[in-house]
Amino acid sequence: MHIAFAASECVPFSKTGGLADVVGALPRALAALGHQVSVYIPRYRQTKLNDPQTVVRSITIPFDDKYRFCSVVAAGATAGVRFYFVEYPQYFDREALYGSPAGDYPDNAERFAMFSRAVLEASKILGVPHVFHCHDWQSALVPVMLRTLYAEDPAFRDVATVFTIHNMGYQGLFPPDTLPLLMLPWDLLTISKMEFFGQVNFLKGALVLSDYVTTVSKKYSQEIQTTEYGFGLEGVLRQRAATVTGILNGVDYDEWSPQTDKFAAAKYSPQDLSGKLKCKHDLLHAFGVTNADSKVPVIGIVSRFAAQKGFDLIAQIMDRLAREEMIVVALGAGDKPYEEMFLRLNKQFPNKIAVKVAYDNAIAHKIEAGADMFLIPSRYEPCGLNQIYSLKYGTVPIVRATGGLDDTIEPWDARTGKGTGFKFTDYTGEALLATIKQALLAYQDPSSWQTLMRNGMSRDFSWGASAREYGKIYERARQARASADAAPVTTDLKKEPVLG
């Protein structure tokens, strides 16, 4: 089967979060199963390519004001996957992928509409897939365009679409006049299609018009159908419940393993944990922490600094947490209020919390390898990858029981020696503090703690099993598309109004 991915980021070419890790790893796992896989992403300023080759010299993209012309370059094949980059410097040669510190780029609708249309046009030259697998709102117009502008195009008659939600909190909301600007039909601005409280919602369009919808953990697929986690689209998802499924993200153990990590100060394994202490010393040195007792536990944080991630809880408890025997090291960047919060906590508690405001892959690896515990107190978390990385490194996760965090972490029971981490449910500072204290207490028993570490290190979340599950979804999507093509044509997309 030929699957074409369309996404806004992909390691090692561009990254702001876990989406890039998934789009970098899942195609390789699918190729290993025998599928033909292509990946389309924008060519940003940050995208470094060796010997790029122009494979589509010019694609005409109509907008309401004028035509724009982009091209597609290829970077060859890696592990059986072909990578294609949509090139249009006016839109993609910028400091960041999606916006500046002042906010999102005001022309994001045009930027990613061009990308989506370029993917469709390029595929007619480079190979029409059996399935387009699209990710988050930035590629949501691919299924929308397929079922509207390209509905009569024979090249795409049998092509199915699978759409993956990586985070419901980001939906691509734009003013109504965005539709004519992008040359999309006005009838999309209805409650049954893309209208959302007077705005155009790109994500909603994909949820309504894709053949299958997936998200990145079983628990999150259930949560997003509730008012608390659905961000106003829970009604859409409940109506589509039969075609909504959760498939847990895998991780790339070629990159994230203490036995091979090129950024770690020492290698270690479940059979020989001695190297972790050297990694701990190296981590503290990287954060400028001197004269720390190696017996004091280190709690690591690697995250986008955003409200979703639960850092308001840390602010609530830091004065009390600072009384405990522990050190927090935090790496991340994002929303300015949270960057300032971490820097303020560092000044207030210089011996208890060390901070680097940055995206730094090498330091992220050092935290996974050198920390004793890893903290993810998220308000919600579709899947989360860092807790899975942490398990492999024997860095015990402390997480809130939501989404993929709940699916991947089993609570530690010292009496039975079973479990892989510590979880709390209530979204309160008190619950977080109590759980951290529980972990700190468990750390005081070295023998028991090593059992806990090894439990996590033995877990396998590699991509193979998840890729097989996606293969099944692609088949179902193709069957659904075949059934839809065989059905009589109707003018109404839905007989019932879609809430949200």
The other form holds:
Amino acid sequence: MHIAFAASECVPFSKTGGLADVVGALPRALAALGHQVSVYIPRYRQTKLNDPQTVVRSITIPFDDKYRFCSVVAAGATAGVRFYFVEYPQYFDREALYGSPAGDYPDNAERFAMFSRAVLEASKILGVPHVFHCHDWQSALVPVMLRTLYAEDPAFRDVATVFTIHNMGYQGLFPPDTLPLLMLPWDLLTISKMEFFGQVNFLKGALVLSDYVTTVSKKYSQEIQTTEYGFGLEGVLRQRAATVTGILNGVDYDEWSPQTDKFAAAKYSPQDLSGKLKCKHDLLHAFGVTNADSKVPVIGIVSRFAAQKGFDLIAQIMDRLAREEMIVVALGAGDKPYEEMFLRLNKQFPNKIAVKVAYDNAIAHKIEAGADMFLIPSRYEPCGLNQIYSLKYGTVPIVRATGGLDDTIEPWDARTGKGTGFKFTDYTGEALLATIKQALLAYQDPSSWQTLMRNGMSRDFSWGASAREYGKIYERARQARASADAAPVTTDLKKEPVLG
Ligand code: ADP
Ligand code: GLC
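Given the form predicted alone above, I would also like to look at the protein as it appears in the form predicted in complex with adenosine-5'-diphosphate (ADP).
All chains and molecules follow, beginning with the one already shown.
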């Protein structure tokens, strides 16, 4: 089967979070199963390409105010996957992917609408896939355009769409007149399509118009159908429940393994854990901590700083946590209030929490390798990758039992010697503190701690099984499309009342 990915991030070309890891790794796992895979992403300033070749010189993208012309560049094929980059420097040659410290770029609707339309147009030249697999709001207009602007286009008659939600917290909300600007029909502005409290909601469009919807863990696929986690779209998801599936993200162990990690100070394995101590010294050194006893447990954090990640709980308990034998090392960047909060905590408790406000892949690896525990107290977490990386590094996860964190971490039981980490459920500082204390206590017994480390290191979250699940979803999406073709969505669209 030919599958075309459309996404806004992909390792090693561009990254702000886990989406990039997934789009970098899943296509290779699909190719290994025999599928033909193309990946479309924007060409940003941070995108480094070896030997780029222009493969589509000019695509005309009509907007209400004027035409714009973009091109598509190919940069070879890696492990059977072809990568295509939509090039339009006015939109993508910028400091960051989505916005500046002042907020989102004001033309994000146009930027990602152009990207989505360019993917469709380019595929007509480079090869129309059997399935478009789109990710998050930035490529949500691919299914929307396919079922509206391109509904009568014979090139796309049998093409199915699968849409993966990586995060319900980001939906792509824009004012109503975005629709005519992007040449999309007004009849999308109805409650049953893209309208959301008077605005146009890109994510909602994809949830309604894709053939199949997936999200990145089983638990999150259920959570998002509730008011607490649905961000206002729980009703839409409940309506589509029969076509919503949770498929857990895998991990690229070529990138994330203590046996091969090129950023770690020493290699280690379940059979020989001795290298981890060297990694711990190296990590403390990287954070400028020179006076710590190596017996003191190190709790690592690597994160986007955003409300989702639950770090307000750390601030609530830091004074009490500081009385414990431990040190926190935190790497993160993102929302200003959280950056400032961590810097403040570092000032207040300089011997207990070391902080780097930065995006730094090498340090992220050093934390995975050198820390004893890894903390993810998220409010919600669609999948979460760092706790899965941590397992492989014998860096014991302490997580809140939500979404993929709950699906991937098994609670440690010292009596049976089973389990891989520590979990708490209530979103409170008390629950977090009690769980960290439980972990610190367990750390006092080196032999059972090593059992706990090895339990985690033995778990296998490689992509193979999840890629096969996606294969089944692609098949189902194609069947759904084949039956939908008998009763096209467009007829339905034309019957909707026209607003505006
Ligand atoms: P999310 O996508 O919500 O940010 P994930 O756990 O799925 O969370 O993925 C985060 C990815 O981004 C991981 O690969 C993690 O190592 C990386 N990452 C997050 N913050 C940083 C940072 N400050 N520096 C380097 N890597 C980071
Ligand atoms: C999102 C989620 C994260 C998930 C990642 C990749 O950014 O916040 O939980 O692991 O996407 O699917």
